[in-house]
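Below, in structure tokens: the form predicted alone, a single chain.
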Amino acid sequence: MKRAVAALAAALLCASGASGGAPPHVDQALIDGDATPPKLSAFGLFAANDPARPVASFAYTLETPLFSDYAEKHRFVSIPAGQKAKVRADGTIDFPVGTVIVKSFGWPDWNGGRPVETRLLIHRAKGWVALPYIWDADGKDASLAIAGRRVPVTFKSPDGEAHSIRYGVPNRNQCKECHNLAGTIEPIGPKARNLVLPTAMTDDAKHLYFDNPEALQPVMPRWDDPTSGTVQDRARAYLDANCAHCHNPQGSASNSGLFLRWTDPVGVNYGIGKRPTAAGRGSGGMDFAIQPGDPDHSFLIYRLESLDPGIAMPELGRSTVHKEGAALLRQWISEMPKGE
């Protein structure tokens, strides 16, 4: 999967030329205004709409990306000629407006690796704009559903277990529960600290597309690769790529105390002998978010493990189990000091 990748963000930068801003043929205009097209392809972000062939300014993959169903993600951003994006301090980037971030979703076994949705986050001048869309059953063409949709498919994870499910799109309000940040959309995944460029893309590329490409220095280790970090390293750069989201202080879970942000200090707000801030299913009857040597009695496993609406954690965008992400958080939770 790692060597898909890197040859897909090799293609992407090809795609984009570097030759200082989206190609002309992107609909720079429609991006700009309010209008939100039925069809993907109004929007010219793909060569002939082919999903393979992206109209890019510039690739990226993550050094720890959230997981949605073990689908495959294929990212990259479209940034207006002239514009630029700037490392903000706090180290989350600050996109021109008429920049569009684009991540398809899809598995190499299934519909024969064409990408089951492609979503889009525009950043409009009146804010940021989530539209999800679907590809079409002929896959030339992507519908807008902002409604959401469950898709069927099938596919199977790392280690061979077959998985019928239907997939869940989001409709647009929950694009803006999970991209809210005190009550604005913004984006998650695309951070200093964990968004990593192609190697094959230059430094003379990189300052086409950000002030400062110095500051982007990607910290956190990948939660899968032993080399990359430590187990508790690897765990909080897991919780951050899937809990910190809504689990922060400006986020839609701020009223939990339970924060997971990669900056966040490992305490109790991290959930470190923390009790449930609300009696309920959720907690399965235990006593903390995470019981130190303990991972059967640490009710974020419990909820990570779940698959129930009422307890599973996150809320969306899965309809399976992470077993290895689970199995991570369980050897950090064991090797946890008991009483600490």
The other form holds:
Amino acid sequence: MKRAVAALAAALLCASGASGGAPPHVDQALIDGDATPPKLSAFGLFAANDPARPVASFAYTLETPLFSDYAEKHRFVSIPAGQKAKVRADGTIDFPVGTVIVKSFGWPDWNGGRPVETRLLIHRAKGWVALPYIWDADGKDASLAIAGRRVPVTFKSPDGEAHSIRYGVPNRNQCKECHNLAGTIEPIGPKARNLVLPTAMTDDAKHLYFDNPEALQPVMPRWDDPTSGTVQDRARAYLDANCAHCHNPQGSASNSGLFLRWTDPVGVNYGIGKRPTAAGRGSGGMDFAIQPGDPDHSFLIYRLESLDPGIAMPELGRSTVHKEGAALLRQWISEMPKGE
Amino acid sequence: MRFHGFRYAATLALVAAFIASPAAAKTISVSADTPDANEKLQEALILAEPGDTVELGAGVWKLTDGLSLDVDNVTVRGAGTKDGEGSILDFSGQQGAGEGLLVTSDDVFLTNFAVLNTRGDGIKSKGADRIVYHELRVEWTGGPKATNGAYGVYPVESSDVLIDSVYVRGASDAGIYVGQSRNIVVRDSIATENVAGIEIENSFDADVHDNIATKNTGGILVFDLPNLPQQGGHNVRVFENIVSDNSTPNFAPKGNIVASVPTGTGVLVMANTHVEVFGNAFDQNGTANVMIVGYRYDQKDPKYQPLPKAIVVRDNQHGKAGYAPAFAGGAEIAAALGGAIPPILWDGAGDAVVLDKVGVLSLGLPDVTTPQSEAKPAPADLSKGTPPAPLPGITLPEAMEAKVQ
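Switch from the form predicted alone to the form predicted in complex with its partner chain and give that structure.
The next block holds the full complex; its first chain is the one shown before.
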């Protein structure tokens, strides 16, 4: 956790600086070009190439994040000097060309808390490009892993259970599978409804990077904080963050007809009384994705609690069961009136 | 199998045109015999550029993760589909991804390799227009098992789909499944020991011909389901197929629509408009050679059309059928009729014209909300209606046909 705090502090230092834009040692020409450098250090996104010292415009967190095998994620954004992001009417964010969104994944009790991988989402003139980098054994740099890789890691989840998994670093296509919106790559997490800026970030700093920072209103609750929303709203936030990047009419699971965005109505197409479409073994012998009042006969739960690739949802990025997330969804379904 | 001479002639000129064009395309060869073959192959599929061929070396590829292709106009070519000489992608040890190979780009040509024992689907293509599946084998080598993946080859949300000379065995849903697509040809393929051999679902404009669908639970299905982005399935021709001995007990996981397909079904048409079933050779389908039904589950989708409409059945050969009807009350009806029901079964919903000189049994359930327990089975004469004008048949872009010549 110390490293997390350090990273945040470093990011805040950058964010509160009044110089505008990212410091000069981010290689903006490389970011703007077509190259996919084999080493992460080439971009200059970390001071002294130390993952705990991001060269950030600002760091951010999410109200409700995607579960990734209990990995701790550190996110920051680098926006080119003099440019600003704009919050669109639908709550998505229009980041200027030259923006890099950086996300590092690690576990506090694995390898001294150093990240296993760092993913970049780079906004180039032709569109967003996703690049996965895996940190080298000596921790001094990270190497491009365009085809992804499985990395053995060991860690404890918050309930104290020990896990030894072959953590899947996604390949470039898999990055797109989740980030796909109507065939192009788009950021997922940073949306007005979910994005949280550091509390210490001043209004001036916000205006430095956003045209209209007042539009950043995270209306989604925190999935694991009962004071932040009802069980249903927290379940909906969880489904939005964990499922809706594919389960929307323009996403990779568009053909399923199961749409789980925060803004989707909670009806048949949200899974309530919805029969399987192409679930195969994912149906678990059940008739409906969600059977109100009966989580044990809701195959949405069955798929979230499975690790079998022919059954498990999400299809990518999960080699452990998120017990706490599944428990929330179980509670939500249990509390639904039967026959709804 | 009929020889497609027409196609051949039509594409000769095109082949000549290709030869004349500048060839910048390259071939990326990948070997099965490296320890990191999975990563190397995936890398090749990512780094390929339009026009390139990714060549899969002969041998058995032990793959732990699903593969994916997202580059337009790439050919993935193996050394063959047979054990011992071909390119065999073995997913028995698969740890991730919902399918063996996922294609999400246009104009892709998949040919001459085998995909075995995936945990989920075999080969899926989504939003992949003008895809060609050719000379492929997708198989769960343990035969029919509920633990097998759902679909063998699985194009969905695509325009212009060609599935030619593909063999699929053991899918716990459909061997060859085309969903929410349009302009589709499935031909010269073999589907055996799947729950559904070939299934066209929520799709428009399809020709399914010159295939062999045998030893499945149901041979060839034409379905439409509610609550999906594309529905209103129509204009499907099922012709000149061999549909025989579809006798494998249904092994689909319950809940899936195919779990309701009675063992011994030849062709099953559900909730589609204008489907022509002609020139097929049916034999040894214990429930029925042809079933025509509405969608009889509860549903409240105002845009959904649950009836079979304008279905035409003509010029088929009917071998033995109806001797083991595997639906509720089927055995009793068969007993009352002297041991077998007629080869064509209709639930009584929607409309159909049957010109084959065989009997039709109606269950007398014109309203799809009436439970099947209230069936009033009786012979029906469907030969008097006027069939709609014949469908024109599917023409695919010539560049697709050229790939398989």
